[in-house]
Amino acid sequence: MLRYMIRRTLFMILVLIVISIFTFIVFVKLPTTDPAIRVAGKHPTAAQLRVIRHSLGLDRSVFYQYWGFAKGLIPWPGLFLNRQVYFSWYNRVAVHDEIFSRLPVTLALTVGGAIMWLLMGIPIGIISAIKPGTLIDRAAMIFALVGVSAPVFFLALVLLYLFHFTWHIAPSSGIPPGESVIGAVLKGDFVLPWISLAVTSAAFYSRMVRGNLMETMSEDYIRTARSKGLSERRVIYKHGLRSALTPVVTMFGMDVAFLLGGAVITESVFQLPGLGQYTIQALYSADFPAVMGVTVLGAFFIVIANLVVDILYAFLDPRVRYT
């Protein structure tokens, strides 16, 4: 286990590495309009724009360039997003107080929908699996259907409308200015933008634990627990649910990883001042140490989801050893 979890960490290392390098292309090497004058602004004098090049290193080598924004990418205090290196282009704020003053918002938004779409999905996938081909699991497989169906805009926009401008229950924002991100959740502020996230999140995980239960229930180890006289609970919930859960526990930790790298539609339409905000915010202005800051931070959260999976399927499917 532990010689794995040293490839897993370095090869965590080499995906973050070309990543930043995917980034540092795109957003500074390719496009046509000099780095310069974004920070600048309008009507840039000559001298203004050398002092900035110099100042942002952009008049030297590109490796010199890349590495110094890639040395304010090591994940250790005081290195991480240096506040020397990463301040946006437009308004000079560092990033790294950016993102850490909107992270807070993005976790309790990924928090609460991910808490809601397991207790919706999990719980509705085991009873269809059990029960096949009645009224329940007809219900259950249209609510799959119309959740994977309804887009995650469209559906945040329909709750919009009912909860906030017809029946007046809900505001029409996740936090309401002023108030901090414990009181909002406390208050039900989050719930319009947990829903949002949750239905069509519930939808596949209902599909994807019914048709992996009703795999596993057919396989021989399952008729030879019910042979041994156990019940039809304990085979179910100690023996069948454990290995069907075991592709969920992937598909959760990506979702997860994925959202606490910005919920980016979901914070958008409920204007959320979370890390998706910022990124789009980032993204329209061009602004590419805010850019590189987000893509990192939320390739960082993936990776690491990644390794904390492989380490559970151990613990869950006693098929699975690592050597």
Second form
Amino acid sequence: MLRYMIRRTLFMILVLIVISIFTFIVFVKLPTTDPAIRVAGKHPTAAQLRVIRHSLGLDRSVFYQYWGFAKGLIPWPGLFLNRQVYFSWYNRVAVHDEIFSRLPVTLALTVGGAIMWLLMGIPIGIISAIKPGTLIDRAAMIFALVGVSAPVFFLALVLLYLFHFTWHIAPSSGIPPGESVIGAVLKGDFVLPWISLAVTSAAFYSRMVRGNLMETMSEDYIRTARSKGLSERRVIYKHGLRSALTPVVTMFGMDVAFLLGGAVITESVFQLPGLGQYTIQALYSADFPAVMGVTVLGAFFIVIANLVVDILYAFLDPRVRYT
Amino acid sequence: MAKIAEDVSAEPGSPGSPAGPASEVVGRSPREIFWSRFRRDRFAFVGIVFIACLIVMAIAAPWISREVTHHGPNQLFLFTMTDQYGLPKGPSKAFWFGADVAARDLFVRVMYGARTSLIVAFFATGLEMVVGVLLGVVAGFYRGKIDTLISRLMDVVLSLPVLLLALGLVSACGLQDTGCMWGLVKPGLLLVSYVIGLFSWPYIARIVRGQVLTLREREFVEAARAMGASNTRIMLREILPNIVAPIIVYTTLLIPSNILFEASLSFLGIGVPSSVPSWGHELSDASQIFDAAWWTMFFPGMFLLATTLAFNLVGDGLRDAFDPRAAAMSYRRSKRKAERRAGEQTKEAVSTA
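Provide the structure of the form predicted together with its partner chain, given the form predicted on its own shown above.
In what comes next, the whole complex appears, and the chain from above leads the way.
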């Protein structure tokens, strides 16, 4: 087990290095715009540009530039997203501060949405798996098909149109200025974003749970459990669900991690000041250090989730050997 | 996933077998079995009809806009189609879907948007399929170091924050007309397709690799090798025909997600150039005024939803038709038991093999 974890951790570090190189190329080397001009502001002189280039390290070698960038990714206080490299080219605000002031919004959105899609997806999947062919099953599968196909931004606009503009039940988009994230959650500002974030995943999960559970229920050990005289309820929830839900754990970990890097679309439709909206604003103004910071942070979440899921999987599924 | 290979690869042997007791039973080729199953699937049929109509509409868009609606895609109708507040007017006889934010004919825009969606989706999916199948077959066939390398590459790509990097790539390459990569990649539809393809090929490669890993141990591969077939020949002529079914199914299921990907990028303003009509652009424009002009949101959104739904229906239908055990989970109860039994037999056969 220890060897397995060490190997997984080493691989994780390798992945992060590859991602950092990729991100560096995409955001620093590919754009044809000169960062110095962006930092300098209006009508810079050649001398000013030279000074800025030097201060940004743009006159040094590619490796030096990469190292400056990569150093900021080491999760160590003082180093992580250091202010020398990671600051906005527009207003010189540190990316570090921006990210951590926006993280609560993204966190509230993701956690709430995740709870909602689990509460929707898994029960729907179970019900339609144990009652195949019934009206409930058909309705559930139609929901799943439409849910999988529905674009998040369209769904969000429809929800806003119906619940806010037509029926006046839900609050409008955005968090009012001066309101804390917890206050906004309690007031229900997050309900529509949660729903629009949850529907697609809930649809996916219900399909997956249904398929897995149906396959599990035809296994031999389920027949054994039944022939022991266990109640059907116990057979399904104790024996069937355990192996049917194991793949869901993997997917859940990855999905949450992807969203923590910024639920870009949902945040931009509902004007929630989270990481995703920050990224979009930074992209519009070609403010690449900010985008790099968020991208690498997002990759960080995903890689960690991958590791946690793999280890959890080994506990949940005794067949997995840690070698 | 491995199920499909078992069934599909088990079938080529079956037409030869009825030499025994069941000789009066007419043997059906795998293709016939597939068609008879697929034809019964009404949902998939609806999906195919919708997609066909959409393709016709996309191809005929210039003709329809010239001959039927008499409105061009970029023609502005500022005087006729906006009210005194500058808001677009709703659907009417001349403007079937009303006008969009910029007072253009929304129906014509939606028609041209179908072109963008379909071109990007087909191109990106084709790219994914080629790269995914190539790397998947090579990884599964050669195993060892090559497999490790390709598999790790897949792991890395799958753990990238895809949307963020795609947004970054498109905006990095799309900022100026000169493009990036020394001018090799220019902003436009192709750029978006490349970017989408770059991030999604592992989905295909993973499935193909798994299939090839089991197929390469089968007797027919051994036989081919005994007859002196080269590795390339075995991969192309022996293994590839046996994984066509899962490839078709999963590429069909990737098309809707690629359509959504393009629409999302365009919705965020960083997809296809803003001069190109796209459902994502229309929805993004609509998000500013949809409370006063519902049609600007409704029509592009419904077309997007219907298109992804149609491709999903067809993909599901194909999967059910190719894979008896997936069909075993379908609604027909009486058939379910029999087919499951058949499925279990093939499973046993494989596990003993």
